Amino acid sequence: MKCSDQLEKIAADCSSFLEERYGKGTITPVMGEGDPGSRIMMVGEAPGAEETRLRRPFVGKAGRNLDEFLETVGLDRKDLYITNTVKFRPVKIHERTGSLSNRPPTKKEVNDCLPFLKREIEAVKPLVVVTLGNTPLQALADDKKTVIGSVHGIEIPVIWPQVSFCLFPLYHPASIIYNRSLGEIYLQDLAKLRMYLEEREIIMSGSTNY
């Protein structure tokens, strides 16, 4: 089965399973996408209000933000494959108020997708899959006390029995928006991604993108 299909299984079988665990149009799925050839995935924490709303990960202003993470890099998005470990947006109700705002996901709820977004690694096959937070990190390194303060910009190998691939942790880019510190050690971790894409030819060297 070509990856293209194996995804739209994926994104299938993810839809029914949510809808049954959670009831019928209480959530709207989120599925990753991109290339699905790629050579990198980027998997952040959940869809926000905006992805929702357009059915897409990282777009509105969690798109601008991975848009200037990629340029800084030298990559260009529509050759990624760009995902999230919760596959819907988590949110909590404002008591006075009644409107949603989003919250951290549950273990539950990432267990609950965990099975989704492997596949989804296991239909592309990256070499590099680049988390964006806490909560991919201990997802796919079967950790919950690894922090990305701990192990961001450093290249973790994992080996499952259909796929591996090189996790590298680096801080959801929404992160630097809540702590300007982390700027200068944002950038550090950037150039250390694309020197470790230069040195395996995923990207070339000087390239704009690859």
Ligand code: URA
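Superpose the two forms; the largest set of C-alphas matching within 1.5 Å is the rigid core. Positions refer to the first chain, counted from 1. Being a predicted model, the structure only gives us computed values, none of them experimental. What changes on going to the form predicted in complex with the named molecule:
- Core-superposed comparison between the two forms: the Cα of residue 64 travels less than 2 Å.
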Contents of the next structure:
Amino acid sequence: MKCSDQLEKIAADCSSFLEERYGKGTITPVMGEGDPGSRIMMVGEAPGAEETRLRRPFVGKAGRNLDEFLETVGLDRKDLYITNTVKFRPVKIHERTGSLSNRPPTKKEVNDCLPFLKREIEAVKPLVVVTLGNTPLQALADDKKTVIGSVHGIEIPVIWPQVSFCLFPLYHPASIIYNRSLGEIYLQDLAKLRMYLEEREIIMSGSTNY
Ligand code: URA
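The structure above corresponds to the form predicted alone; please provide the structure of the form predicted in complex with the named molecule.
What follows is the entire complex, opening with the chain shown before.
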């Protein structure tokens, strides 16, 4: 089956599963997007409000941040495949006002969505999976205690029966909004990512367009 057909099937299966699990009409799934032939996949935590409204990953504030950072190392999101670990927005409801805000996904939510992320990886077959923050890192690394603070910017090989790839852990772009001091480290990690991709000829050396 063609990769794009596989991705459509994964989206349909995920939608039916979430509907059954959480109740019809309660969940708006947001699946991955981008170049299904890309050798680079980026995986975030979970969609937020804007992502859910537009049903596209990384289109809110964190997405704009991500785009800016990618630009600094000459990467363009249209050439990547971008997705999330959890395929819907985890929310908490404000008791008094009834308004919704984001919350971190629970273990159960991650475990519910993980088979669909794994299927996306098996369909796209990337050489590098760039994880953004702890959630995708811990979901995909063998050692569930791995934390971003110790492994950011260092590649971790992963071998599955269907695919092999390297995880390349980065901080989540939203963490830079909240902790400006991470900005410099983030830029260094992105420079390492760029070098890693160039050395393996996944992108061309010196190019801003690949
Ligand atoms: N938007 C996403 O799609 N994923 C995140 O992890 C954060 C914001």
